[in-house]
Amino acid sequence: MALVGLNGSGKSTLIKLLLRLYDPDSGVIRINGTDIREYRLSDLRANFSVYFQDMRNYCFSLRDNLTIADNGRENVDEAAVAALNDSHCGDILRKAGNGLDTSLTRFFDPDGIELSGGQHQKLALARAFFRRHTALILDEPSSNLDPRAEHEIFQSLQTLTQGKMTIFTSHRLSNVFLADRILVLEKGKIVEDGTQEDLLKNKQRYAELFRYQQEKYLLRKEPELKSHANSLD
């Protein structure tokens, strides 16, 4: 499932109910028909795998890193590799020169390694992909990530998410092509519902805003291109 919508439109808020960092004001939200202030608090989040855009990496090892999403797990190494290999951070083993012992940063290792915003977010995404989980949560997953790490990241997703509920929130829509469900929002509500064939013919919400950015792909007409190189003369 994919939540879209523009900046404050609820997204991230949404996420955060169905985790229980804090409760509606009023209605409820039910899973397999049971109110989930009925669970206990760990049972219900020990389901879920999450990553938040406003993610952060720590000055620990890269295997610290991953462990301390879920530090009961075993064959530690081989599965911090395989979830490493998942979020295409061959870039960031190639460089640490102490392998999953490598620390992040040198302010208190001198054999660190520093990572571009980019590199971090693939890290964070190693870290939910490492934890054991039956539903895995992605808040704007590709938003530091350049082109080509973008579309790897989403084939990966393609793999992982197999059997496992994912509900994954992007600005991007160009990526909700992995979801079976669409959900639109606007101003805490949700306004349209549906697979992205449909939303496109329904030709509302979601389709004004796969246009503004499918615009931004298109080529000019020849005219328009021809007037431009002449103004630019």
Ligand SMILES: Nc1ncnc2c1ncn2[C@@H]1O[C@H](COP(=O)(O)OP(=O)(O)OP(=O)(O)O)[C@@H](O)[C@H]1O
The other form holds:
Amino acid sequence: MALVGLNGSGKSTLIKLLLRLYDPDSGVIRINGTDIREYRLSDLRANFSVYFQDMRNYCFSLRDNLTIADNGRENVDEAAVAALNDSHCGDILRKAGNGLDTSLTRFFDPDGIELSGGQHQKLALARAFFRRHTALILDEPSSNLDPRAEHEIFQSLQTLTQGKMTIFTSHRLSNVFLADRILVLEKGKIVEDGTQEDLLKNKQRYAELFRYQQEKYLLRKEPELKSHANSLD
Ligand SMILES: Nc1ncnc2c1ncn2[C@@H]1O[C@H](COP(=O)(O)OP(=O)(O)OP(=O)(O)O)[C@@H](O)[C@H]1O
Ligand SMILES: [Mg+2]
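Take the protein just shown as the form predicted alone and give its structure as the form predicted in complex with the ligand.
Starting with the chain above, the whole complex follows.
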């Protein structure tokens, strides 16, 4: 499921409410018919692995940057490398002279590695993949990624999320094709709900947002650019 909407429409808030970082002032959130306040908090949260929009990594080893999300895993190193591969962190692993023991940042270790914004994002995604879950939540998982990295992450998600509930937000609507269902939020309310096809047919909010991005790619006003783009392999 994709959550879509303008800045401040309530997407991240909805995710935080689902995880009970806040409780709603009014209304009820139910999972399998039960008010989420009736589940033990640890049981509720154990089901979710979350990539938060304002993610942070830690001045720990690469391994600990993953295990901090789930310290009960067996075959930790194997699982850590798998998670790093799933989030296409090959460049980070290559840079890391000391493998999973390599420190992140040089704050506490002169041999530590420093990462770019996009690399930080991919490492934080690896942490979300590492944590065992029944539902995966990704809040703007590709906001700092270059076009190839974004493409690769969403390709990975197609296989990683097979048969698993996944909720994600993305302002780049070209990613939203992955979702079976799209919710459009506006001022904290769901104003549209359907498949991409339904919402494009509706010609309401989603279609408007889609059009803004689509127009950029259609290159209608630059016929010369269009012919260059067409000639690319
Ligand atoms: N902790 C908070 N306390 C009070 N208001 C908040 C808090 N966090 C966010 N808000 C407000 O709630 C509204 C919704 O914010 P939210 O972060 O859910 O938006 P969003 O849809 O995720 O936007 P974006 O696309 O920018 O990530 C905004 O008006 C924001 O200022
Ligand atoms: Mg947000």
